[in-house]
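Consider the single chain below, provided in structure tokens and representing the form predicted on its own.
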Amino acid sequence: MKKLYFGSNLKMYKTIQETVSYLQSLYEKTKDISRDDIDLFIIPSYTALESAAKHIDQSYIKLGAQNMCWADEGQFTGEISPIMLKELGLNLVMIGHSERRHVFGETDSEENQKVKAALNHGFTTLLCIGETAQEKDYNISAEVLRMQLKIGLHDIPLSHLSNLWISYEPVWSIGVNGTPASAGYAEKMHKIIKECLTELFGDAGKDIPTLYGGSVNPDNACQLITQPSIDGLFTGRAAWQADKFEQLIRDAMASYEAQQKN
């Protein structure tokens, strides 16, 4: 069986201590779900990822940034390096997501310079992408996705793929007034981002993983997650108290399970 993804952004949210005590009672109650099985993952804001990383093994939960400059160093008030966000021993890092697009107008052209720095600096690099609301009512997704594809990954050689991970999150999902997508469309997209991916790399396109983000909850977890484009869950609020989020997993993970031997 395929290995699942499982993972959540805590945004600004959670204090330093709210999000060390999150983690370490999320590494407690999964601790005994296989690594090679499902990979875990946990976005917290900067000011938490220092004291995260010396409290938390990311051998089970791994720890990423919300964003990244382009540049090792430089004239860029405001933002972080690869360099200082190695030197946190992180392994992961977001790209794109539709906050970073739509509230402080990031470009695909941005997100493709993001996307190179930090798979040259070895992050696992995941690409958020996603169309609004009215891409979707113009009936143009399906070009909406393959254009922050393909700018996004423009000039991305082979050997990185293997920490390359893309995020679909469609952007009227997301939020605290999200629709969420329905399992059939959230497939039809993922299908999409497959094909497209291959076009881009072959073969070895069809190893990246994609994951769905946008108002997963308990509901629709289990639907999504026995899609057969889906390889994970990008989690928001649903994931946001570790005992919530250890059922998700756990009856994602049993619902996968069980469609495989049917």
Second form
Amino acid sequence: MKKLYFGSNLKMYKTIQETVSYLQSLYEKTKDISRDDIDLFIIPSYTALESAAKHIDQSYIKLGAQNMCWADEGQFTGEISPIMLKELGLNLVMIGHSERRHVFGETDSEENQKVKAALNHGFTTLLCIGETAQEKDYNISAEVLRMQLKIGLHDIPLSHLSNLWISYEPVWSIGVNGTPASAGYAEKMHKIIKECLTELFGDAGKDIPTLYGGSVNPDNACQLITQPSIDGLFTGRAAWQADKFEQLIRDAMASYEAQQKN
Ligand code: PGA
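Alongside the form predicted on its own that was just displayed, please also present the structure of the form predicted in complex with 2-phosphoglycolic acid (PGA).
Time for the whole complex; same chain goes first.
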């Protein structure tokens, strides 16, 4: 059975104290689940990272940053460098989340610079991609995803691939006004992503985990996780209470295991 990936981006929610108590509770509730079966990760705000890293055993819950500058240091007011994140004991960084691209105007070539820097510094690097509603209407989702992958992963050496994860998050599916992608649609796009990764990296591309994100909730988690090309769930709102996230993880795991036995 393949390893499943479960994670949450806390966005600009939760204070330092709230983050630490959420993480402690999530740890208590999920520590019995073998980490050979799942990878569990949480991506808090920058200000909570230091305390989070002090309180949480990252062999149980990996901690990540929501963004990172490509440069090690320099005249980049307001940015955080890979070296600063390493100093906190972090090994995971998310690049190109939909809100970075669409609220803050980041481009594919900027994501590429960040992905390269993150991989060079040994971070597990979670690159997020996804088409807008308009691009879906134009029926160019496949083209958009392929472009985001081809530019975002330009010039990445094969030796770094084992640290690369991809999350497919259609822009129209994210947040309070989002509509979750159907499991069938998500699977279709994940297949396109996996094909593109194989085209870019050969067989090694097949091993890159691809997660689905965008209004994952208790009603759709099991259907999504049992799609053959979906390796994990990247959950926002439905994960922000530890007991709810625990239940979602356990239900998704049970569905996946039951499917594998049949
Ligand atoms: P959501 O967020 O699950 O609240 O839609 C997903 C995300 O932005 O990663």
